[in-house]
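A single chain, nothing else alongside it, follows as structure tokens in the form predicted on its own.
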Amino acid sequence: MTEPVVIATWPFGKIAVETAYPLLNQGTSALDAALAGAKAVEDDPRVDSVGFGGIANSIGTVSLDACVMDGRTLACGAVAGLENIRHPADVARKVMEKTPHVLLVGEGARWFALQSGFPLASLHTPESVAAWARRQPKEAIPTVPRGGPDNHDTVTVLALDQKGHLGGVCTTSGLAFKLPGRVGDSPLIGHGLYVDDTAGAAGATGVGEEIIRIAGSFYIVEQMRAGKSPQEACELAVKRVNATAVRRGVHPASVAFLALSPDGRFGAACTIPAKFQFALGRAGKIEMLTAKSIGPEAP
């Protein structure tokens, strides 16, 4: 029997780990446990970057993105630009299980959710509306976005179950004040999340545009497949983000990565702006850790 492990992004990831880790110890599958943990964060109105209570886009709409992936079969599903549905990660799972597709977006995703029995719901809270009004930028088109839990960010949950299978979930309400229709890395398989029992699992958080540029999570899993440890793979991904920013003549944005190997080892790394903390459940305890920060190399 494999010793279970679960890991999740940011301090609010502790909510996910506190939900998922006991389930793993009871024999729940990795994907089921990771999904339960992600839903716990989606439901928490104190987390203004995921699910219910998320700060809206530039026109005041809360638009949700999520994906799920099963490392045993590589089955996956995702939704993007989903409005008025409280649990996008659950809908992503239904996309995986009930359709031949991987990604549904916008009105199509909402129609599918309604047909699958999900009720319509307002995602606003008084606090989220006040925060949107207070912090809304003056420019119509946003400048370079900031990542981090003080702005808007993702919960990614990676889990290893007692049978040695991996599962992962990534869910977010996206960058605050994003343009309507903007999609980041979180619902994109291979970018915000990638899970393969034969190599490992990886997830991302931060400014999705930078993660998409390097296919971050897939890159990390393939580095593990090639023999790198989860920590080495995460650091290589951050170095690639930094190098890409240098090539574009910009300062690296806030980006962070997590990784989990099939034997339970984990890794985490971030760009300098991220100051990335994450939650870990293993060996009978839950703890908060800080990732290694890596700055760009001098030219």
Contents of the next structure:
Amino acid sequence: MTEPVVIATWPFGKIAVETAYPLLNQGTSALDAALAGAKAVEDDPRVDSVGFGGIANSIGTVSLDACVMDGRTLACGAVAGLENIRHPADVARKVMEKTPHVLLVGEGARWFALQSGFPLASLHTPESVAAWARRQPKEAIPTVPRGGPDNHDTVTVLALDQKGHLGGVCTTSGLAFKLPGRVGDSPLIGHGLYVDDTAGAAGATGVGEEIIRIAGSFYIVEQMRAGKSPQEACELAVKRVNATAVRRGVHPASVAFLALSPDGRFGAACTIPAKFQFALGRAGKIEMLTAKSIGPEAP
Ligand code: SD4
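Show the form predicted together with N-hydroxy-L-asparagine (SD4), please, because up to now only the form predicted on its own has appeared in this conversation.
The next block holds the full complex; its first chain is the one shown before.
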């Protein structure tokens, strides 16, 4: 029997780990446990960057992105720009299980969710409406993604189950005040999440544009496949984000990565602005850890 492990992004990842870790210890599959953990965060209105109560886009709409991936088979599903549905990660799983597709977007994703029995819901809370009204952008089309620490956060949950299988879920309301129609890394397989039993699992959080640019999660899993530890692989991904930011002459982005190997080792690293904390369930306990921050190397 494999010793279960689960990791999840940010301090609110503790909500996910507290839900997923006992399930893993009862023999629940990695994907089911990760999904239950992610759903607990989606449901928590105090988390203003995931699911219910997420901060709206530039025109005041809460638009959700999510994906799931099963390391046994590389089965995966995703939704992007999903509105008025409270559990986008569950919808992503249905895309994986019930359709021949991987990604559904916008109105089509909502139609599919409704056909699958998900209820329509308002995702606003009085607090999220007030936060949006207070901080809404002045400019119609911003030129720089608003990637400050209070403008984003995603829950990415990576799990290893008792049978030695990996599963992962990534779910978010995306960058606060994003343009309508903007999609970040979170629902994109290989960017916000990648899971393969034969190499490892990785997930991302932070400014999605910078994560997409380097195909962050796929890059990390392929580094593990080539023999790097999860920690080494995450650090290499952060270095690549930094190098890309330097080449483009932009300020270092706020980006962080998590990884989990098939034998239960984990890794985490972030760019300096991200100041990334994550939750870990392993060896009978749940703890909060801080990732290693890596700055751009001197030219
Ligand atoms: C996005 N990566 O939409 C997401 C936002 C976020 O931590 O994570 N943040 O770009």
